[in-house]
Each structure stands twice: as C-alpha cells, then as structure tokens.
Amino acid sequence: MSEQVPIETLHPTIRMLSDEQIQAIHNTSLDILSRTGIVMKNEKARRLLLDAGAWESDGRIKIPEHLVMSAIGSAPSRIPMYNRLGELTMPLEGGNVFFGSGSDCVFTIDVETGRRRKATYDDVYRIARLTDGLDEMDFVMSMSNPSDVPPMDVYIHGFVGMIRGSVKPNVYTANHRGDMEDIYRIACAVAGSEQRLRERPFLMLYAESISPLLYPDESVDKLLFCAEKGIPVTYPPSPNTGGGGPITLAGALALGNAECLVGLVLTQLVRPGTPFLYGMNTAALDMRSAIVSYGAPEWPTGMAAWCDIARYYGLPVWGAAGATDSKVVDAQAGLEAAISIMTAFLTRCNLVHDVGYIEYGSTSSMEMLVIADEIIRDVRFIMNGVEVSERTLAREAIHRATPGGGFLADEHTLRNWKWAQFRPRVMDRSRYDEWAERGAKDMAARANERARRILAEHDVPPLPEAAEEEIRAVLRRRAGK
C-alpha cells in the first residue's frame, strides 16, 4: 500500500495573555513613554528623538504614540541569521525556536577538576567548541568574561574565542563603540566583505538599557552603531520584579515593553528595516537573598507573556531558558532547566539564550550545557507532536500480529524504530546491574564524560586567514604595538 501524505500534525503551544490584557499592557507602555518619559544620556539619540517629534519635559524625553507605531511597522518580522560559513541556519521567524548559551559569567566549573574558578579565554573557546558540537545548540554566546586578558579587551577576546570555537551564529556583547568597530572589522573579514556581512549576518549584538527608564550613553551608542551598519540587534531591558521593575509581573511587563520599544524606535529612526529582536528579562529579585533568580517561575511566565506581545507587534522574539540558581548540577538544576525549556517551546520563542548557566548567571557549566541539550532533544520530541499517516497507523503490522505476541520482531518495527522512539544520549535507561558495573555514574558524571568527549573529538573549520590577520592587527593596535 502506498503511503499517504500525513494528516496535519498539531504542535502544542500556550498563550499567557488575552487580547484585552495585551492591549492593556500596550496602552500602559504608551502612557509610560508619553507621560512619564525616559532619561536619555546619548546626545545623538536624544537629537534623533526630538527631531522626529518627541519632546523634552522635566529632564525627560517624552515619546509620542505615532513614533512607536511607526517603528513597529518598519521593523522586519523575520531576522535570517547565518553561520560564519554563509549558510542560513537560524531564521528567527514564526514558530521557530532556537537555543544557545549565555554570556559574561565571571566563574566556570572546570570540566577536568570540577572546581569553581575564574573564567579564562580558553574557557570561551572550549565552551564555543562544545556548543558547536551539541546538536540542539543553535548559536553561541561567550559564557565567560575571561580574567586572563586585559580588562578593556575582554569583549574582543570573547568574540574571537566564539568565532574560532564555533561556526554557529553568535550573539556578542561589547563595552563601547571602539569594541563595536573592532568586532565589526573582524566580522567583515570573516564574511569576506562588508556587503556580504550585511547580506548574511552571523552575529547579533546584545545590549541593555538600565531599568527603570535610563539609557546610558555607551549602551545606546552600540545600538546606533548596529543600526548604521545594518547588523541585527537585541536590546532587552531587565525590569526584574522587585528590582528594576515593579514587584508585579504585569507592571514589569508594561515597563519592559516600553523600554524595549525605545530601542526599537531608535534603530528604525537611524535605518528603517534594521533587524531588531524584541524582548525583555523578567527574573525575580528574590526578597530574601537579593539575587536575581534565573530559576524563578516569573521568568518563564513573563517570557510567555512577552512572546504574546511580540506576536501582536509582528516581531521576532528573545527569551531565556536552560539556566538554574543551583550552585551545582543537581536535581534543582534539571528541574529549573526543564521547566524553562518546555516553556520556551510552548511559547514558540525564537531565540532562547542562557542555556548552561548555573548559580543565577554567575557561573558557566559544560555539564549543564550537555544536560540542557538532552532536555531540549526530549522536549522537541514532544513538541513535534504525533504523526498520523499510513506508515504510523501500522495497519498491516497490526493485521500480522499474533494476539499476545507483540511487535518486537515485526518488519514495521525494524523499519521505523530508529526514528519512531526517542533515544537518549545522556539519560540512563540501563538495568541496575549494568549501570553499577559501568561505575554507577549519575547524570552530572555522564554529562561530564560527554562534554570531554566532544572537546576531544569535535573539529571546527578554521577561520579564513584574512580574519586571523585582522584579529592580529586589532590586538596589536590595542596593545599599542
């Protein structure tokens, strides 16, 4: 019997906000921008806003609704992200969900010794290589602020470590326009030309304002640089509940939405059509410990809500998952990572960062990256739904079956078992005696072994020599040589 086209598969999603709730948050954000206003420290951005119809009152810039709506209308609904080989691998659009690591950790868990220590350049490079070798990781971030390089050159070395360690798209951070210019020079050399980089971008800037409603000079200058060059940018504020934002999630969302929209307005005033990834961060400022909690339910709940808002605006969206407040890779780490990863899938968040963070974003962990990669594979299997087709309904296999005899040796099983069942890479399903004979290793130990195996075996295509020469030139100039 010929196989028929499968019946359309249902991919499960969740929605956090009703249409009325989205409209209320949107209207509150417009009121914040036009009545409360922002403090803008960058003079060029201040002038852009005033010339476009904003006004200044009581030391604040007030932004009218028409500027906001015009910016929403001019921003693209999709951002095609390429790898550094020029291949389209991460189209940020529709219901696509992509995962990657985070940035700027001060500490790391040494994959050889298990000790927590200051991060180095080699950690940036090695974690990028690990991320490159993990199938469910779609992009890289630095995961470290290397302590063994000149302090003013941290972000240059972080960018170099990422592009040497992985071909996957990267999301980078920078100190100021000087960093931006050097990173841009290197990126143009990697792509082959300035025009080719604009046509096939493999990098995206991550920068932030300061909640509530403060726009520092250098932060905004980086945003303007990307708009001038046509480089994709994300500018998510962090109105963490009880800290930079109101204690209530609705208030934090209204504030964060307003703050993010200012970044959108600025990019579109500089260059209409600048690729802009919408989003924010709504972690909770824990009232007992005063940490910004990466495992708190407020973050995935907020992410589901701002994904609804992003769809209302027709913009691709930023999020976070796969992180934990735990100081070690344990049951808490797995629980918090799994909840946030499942939420990211259900909300269809386009770009999901911070995978592999432990200790509320202070420390990177290769083991956590590996475990989160396994969780993503598991959840993706669920999110892919149930294929209903002639091959999956197994009519003839059922017809052949002996009552009570099962399907283990049936030809339908032999043809389809490799794809029809989820097969774990790190989770253990062996019998007890077999598990004990192999050392009775827990999940963290198995993840450590997988991380070290990838680091030993995975090859990454080298950078073009022109890019390496540009890197050498940039570092010589910064060293005053």
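Residue numbers count along the first chain shown, from 1. These numbers come from a predicted model, not from an experiment. For the two forms, the rigid core is made up of the largest set of C-alpha atoms that agree within 1.5 Å on superposition. First, how it differs from the form predicted in complex with its partner chain.
- Superposition of the core reveals a Cα shift of less than 2 Å for residue 194 between the two forms.
- Once both forms are fitted on their rigid core, the CA atom of residue 391 lies 2 Å or more apart between the two forms.
- Once the rigid core is used as the reference frame, the Cα position of residue 401 differs between the two forms by 2 Å or more.
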Given for the second form:
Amino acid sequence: MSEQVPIETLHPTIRMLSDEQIQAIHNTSLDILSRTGIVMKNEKARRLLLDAGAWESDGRIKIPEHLVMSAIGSAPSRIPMYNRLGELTMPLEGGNVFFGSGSDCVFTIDVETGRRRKATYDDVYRIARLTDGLDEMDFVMSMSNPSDVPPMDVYIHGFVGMIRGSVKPNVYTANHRGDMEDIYRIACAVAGSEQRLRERPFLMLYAESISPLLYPDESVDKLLFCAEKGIPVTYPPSPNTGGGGPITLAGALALGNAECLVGLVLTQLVRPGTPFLYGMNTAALDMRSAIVSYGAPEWPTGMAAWCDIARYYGLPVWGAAGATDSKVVDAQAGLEAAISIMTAFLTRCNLVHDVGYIEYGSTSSMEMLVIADEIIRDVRFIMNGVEVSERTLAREAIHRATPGGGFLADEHTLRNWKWAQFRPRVMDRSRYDEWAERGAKDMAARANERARRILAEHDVPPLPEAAEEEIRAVLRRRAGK
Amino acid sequence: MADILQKIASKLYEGEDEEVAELVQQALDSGLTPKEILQDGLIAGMDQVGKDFKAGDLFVPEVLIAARAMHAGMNVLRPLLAASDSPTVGKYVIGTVKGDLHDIGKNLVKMMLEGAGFETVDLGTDVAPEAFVRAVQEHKPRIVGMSALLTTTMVNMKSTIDALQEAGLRDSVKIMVGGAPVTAAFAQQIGADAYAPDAATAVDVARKLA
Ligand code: B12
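Next up, the form predicted in complex with its partner chain in place of the form predicted on its own?
Below: every chain and molecule of the assembly, starting with the one above.
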C-alpha cells in the first residue's frame, strides 16, 4: 500500500460558551465601560484615557467601544516567553497549555516537620527549586511573601528567590513602581541588556484592579511601567462571585471582561503591541465560611468561559488550577486540583497559575505541587487522545493472538508499551504486601519523599555574576547604604 | 405580651423586614418599652442568627437579610430610645490599615457587628495611623478594629497602636485585629487586646470587650 494521509488524532476540548453567549457578554462589558464607567485613581492613566476619547461623567471615566476594539487589534495574539537562559520554553499561543505555581502565600507547610508556619525567603528559593525540578511545571511564582525580610523589600526578595531557585520563566508580583524598577534592573542584568530582555522576556508582571471597577494608583502604575518598557504583563481582575463580582457567573464574566479590557486599553495606549495576557479570576465567596474559595467549581467553569472569550478576541489567556481549600493534602485537595487541571487542559488555557496552593491560597505546599505535577501528567495523557493508525490498530497482533490468550508477550506489546501506557510516578499501584512493606505510605507521604529527593538532587545553574552584583546593589540602596 | 417579642425575634430571623417594623410598632402600641423590644425582640433574634451562623446552619446572605430586618425595626425604635438605653452596645471604629486595599472581610465584620447592635464607623481602606487617631478623638469608640490581609501591611497595625499610644488614647479603647496573616500570637506581640479569625467570632469577642 502506498503511503496514506494519516488519520488526524482528535484532542478533546470543551467549549463553555456559544458564539451568541460570548457576544452577549462582550456587549454587556461594552455597556459597563461606556455607561457605568470606572474609577481611575492613577492620574497618568486617567489622562491617557481622556486624551484617547474616553470621557468623564458622574465621577466615572467612560470608555467607548472603539478604544476597546483598537486595543484588541493592536495587542499581540501571542507572547513567546523564554527561560532565564534565553531559551524559548513557553510560547503563550494557540492551544498551548503551561502550568506554574502561585504567588504570595502567607504560610507554608514545612516539608521537614509538616508544620504550618510563616513563609521565609528560603521557602521562596526552595519551592522555586522544586518547581524547577518538576517536569510538568513550566513557570514559577513566588509561592510566599517572605516574613523574614523587611516588609518593603518582600517583593524584591520574592523575585530574587525565584530566579535563583529556577531558570524557568516567572510571573512576579510587586508593590509599586519602586519595586518594578529594581526588579527590572535585576532582570536586565540577568538577560544581559535591556534590549535582550525585551526580545527574550523571562518574566511577567501579575497585577490587578479591584473589582468592581476600581483602579488603584499603584496597581495601574505597575501596569504602565510594563507598557513603557514593552515587557509582558497580565492584569486579571477578581470578580469573585458574591464578593468582588455578582453572584452569577455571567455577570462576573461581563464585569471581569470589562475590567480586564481597561488594562489592555491602557497598555496599548502607552505602547501598541505591549504583550498583554488576557484573563480574570472567578473564585467564589463561600457563603458559609466567608472564605474566597480556590477549589470551587465556579473558577474552572468561569475559566473555560473566559478562555472562549479570549479566543474570540484572539488574545493569549491566563487562568488558574491545581489549588485547594483543604488545609492538608488529602482527597479533597486531589479532587479539586484534578477537576481544575482537567478543565484548564480542555479549554486550552495558555498560562495556568496557582498550582500547589492549599488553604484557599493562604498556604503553599510542596507535597501539593508534586501531586499536581502528577495530575498534570495524567491529564496530559487523556489530552493526547487516541491515535488511530496502523501501528495502534494492532491489526496483525489481533490476527496473531490465540483466542483467550492475551497480548502480554506479543511483539506488538513489547514494541509499543513504553509510549502506549501511562506510568505514574507518585500514584501507587503496587500490590498490598509490597505497599505495606514499603511503609504503607499514602499519597501525601510519597509526595513528601519525592519533594525532598528533588530538593536534594536537583541542580539549578547559578545566576550570572552580573545579576548577583545588581541584586547586592539594589538591596544596598534599599537599606540606605 | 412576651408573645409579640418572640414573634419579632423569629420574624427577624426569617428576614421579614416589613413585618418586623410593623410588629415593633404593634409592640410599642401595646405598651412595651423600646428597651424591652430592643433587648428581648430584636437583639434576641439577632443573637440566634449569630449562633446559627457560627454553627454553620445559616449562610452569609441569610445573616445579611436578618440584619436588614434588624435595621427596619431599629428605624421605628431609634427616635424613641432615650439616651440611657442607647441603641448600641458601643461604638466600633473599623478600618483596613495603611497600604492595604482588601476590604471584603472588614466589611463583613462591620455588617455582623451592626447586626449585633454595635454602632460602627467605617474608615475604609488604606487608613493611616493618624486617621485612626483622629477617628478615635472624634468618635470616642469603645473598640477599634483593624484589618490587614497582607504580610507587608500587618506591621502597620503596630504603627497604629503606637500612634494611639503617643496621642495618649491607647487606654481609652480596646483594640481588635484580624485578617489572613494575623494570628493570636501576633496580636499579643503588637499589644492588641484581641484577635478574631472570622466575623462571627469577632462579634463574640467584641461583646466581651465592650
Ligand atoms: C479578594 C482578594 C483580593 C482582592 C481584594 C478586593 C477587596 N475589595 O477586598 C484584590 C484582587 C483587589 C486583591 C489584591 C491584592 N492581593 Co489579595 N486576596 C484576595 C483573596 C482572594 C480573598 C480575600 C477575601 O476577601 N476573603 C474573604 C473575606 C471575607 O475574608 P477575610 O478577608 O479573611 O476576612 C475574614 C477574617 O480574616 C476576619 N477579619 C478580617 N479583617 C478583620 C478585622 C478585624 C478587626 C477582625 C476582628 C477580624 C477580621 O474576619 C473576616 C470575615 O470572616 C485572598 C486569598 C484568600 N483566599 O484569602 C488574597 C490575598 C489576601 N491577596 C494577596 C495579595 C498578595 C494581594 C496583592 C498584593 C496582589 C498583587 N500583587 O497585586 C494585592 C494587594 C493590593 C493592596 N495593596 O491591598 C495575598 C496576601 C499574601 C500575603 N502574604 O500577604 C493573598 C493571601 C492571596 C495570595 N496567596 O497571593 N486581593
């Protein structure tokens, strides 16, 4: 038989919104912007908007449709992200899905003692190193606000801990323009030069407005800084249902979309083409505990919806998964992480953060990261779909098989088993006796062991000396020396 | 007689604001004193709400609807309450500390306190120590509550306590703190009087302090 065109493999996707639903949400967002308006606390941004054709009434700034549409037009449809060695490892585009940790937790579960305690600089560094060693993790975030450094330097140390601990691209947070400038200095030193950093960005700012419709001075200032420099930024609002957003998801999406588009408009007014990652967070304000839930199904449901909206706009998209409200790494943690990770894959969210959060984002857990890494591997297998080809249809093997005899020793099995089957690393499939003999450990205990092993064995290339020098200079200046 | 008070309490629990207002009027017409109606009707109802919320049997919206009914009843009573049986358990000044813009938790604490009969003064977010000082001078509250959700801003709770100390006002108020990074140990360390992990506990603690 001559060579035939292979049968294409279907990779499963979901759609949460129909075209009509997307249009209705988009239209509502335009109404929110032009009729309800926003409160803008940053003077420079206020001027930018007014000069571009927005107007002020009832104490709000109202933004017309054409500003929004031209910003969507000038924003890049893709953001190629590099690691700090200058290699393209995270092209945020098309159907690519990349996972990473989250920022700024207050507490961490000590991997040695199992105790929940305040996070330190060392935790940022060590968790970054663990994340660097986990195959399914594509980027790092700080995972902690170190409590053992001066409060005004928290974000600098957070950034430094990340880049020392990992070469992977990072998503960072900051307090204000002063932090941004120092982080930028350090980043330029890592990349080699300002131009090199712009050409091969390995960092992305995560800042946010306050839902509903409030744009704080410093938060907007950080956004503008990125646009001025032409470096990547994401500005997802958090219209959490029942808290910052309406209790109903459609309303939260319409509000969040409007709010995110304001960030987009601002970046494109400062510098058309600024890499901007579209998205939002739709956690739920739980009406019993009054916590903002990171495990609620509202979040993945919302994520699949705003990913549909992002595709309608042709913008790369931000989301979250792999987090839990559970205080320990247990069945609830696994369940909430699996559902959200599966959804992130199915909806093709480009950059998925918060992996490894427990206790609704208050605490970071290395065990949770390791387990989520395993879940991602597992779900990726499902996303690969079912290859249908001569080698997988196993026509000849079936023909050969003794009825009732099986395929275990068949040539086809021996040739293909390695790629055809999923092999777990942390999940346990051993027989009872073997499992008992090995200490009868549950998943959390095994994840703990894997985390410690990676910490003991995984090496990360050091920062260039010029970067270490810049870090010292920045910290000296901050200490007033 | 007591029947109608019980009815006020249970209608309040169900969040029937119009009925509560009517019942309060009826109770007044029947000769009950405003103080009795307040204590054994409205506050009794709200107490039950608080208890059941804490036990997990009620949800936040149900508490807020009940609080609305409480206000409806209070609107009828307020003009009649003499200064002596002041409508409030005490004044409570509350705000989110400097540098911090989180206010969902603070607002919930405020609403629950109001439901429990406190008169609150909300200073908003990003409140500087001097602004807390001015508010204490102006409103002379029983309690000052500070909220912080950030590791970077919780230090401003200490600065605020120091500012109150310097202004000679520290001993005139009780200070409560709360928010995600705040712990009982931290509260003690900075010299606050109390800490509460959530809004329902905040009410219990405030009552003990007031
Ligand atoms: C919603 C939210 C926001 C919203 C706030 C909107 C608003 N209007 O408040 C937005 C999106 C604006 C936001 C911004 C930021 N946030 Co935020 N945010 C949250 C989130 C998801 C929920 C907080 C919340 O509202 N919970 C619901 C309420 C009801 O609960 P609560 O606040 O805990 O309050 C209860 C108790 O704490 C207590 N309580 C609270 N106050 C008081 C006061 C008194 C007197 C008493 C007695 C009790 C009490 O009772 C309340 C009711 O039960 C948390 C994570 C989480 N899941 O908790 C992060 C979180 C608090 N944020 C965080 C961060 C880092 C930020 C930013 C710095 C991010 C950034 N880089 O831009 C900015 C800071 C902006 C600023 N300067 O303040 C971190 C803090 C980490 C740290 N170590 O400090 C958290 C933990 C998330 C994380 N892991 O990254 N955030």
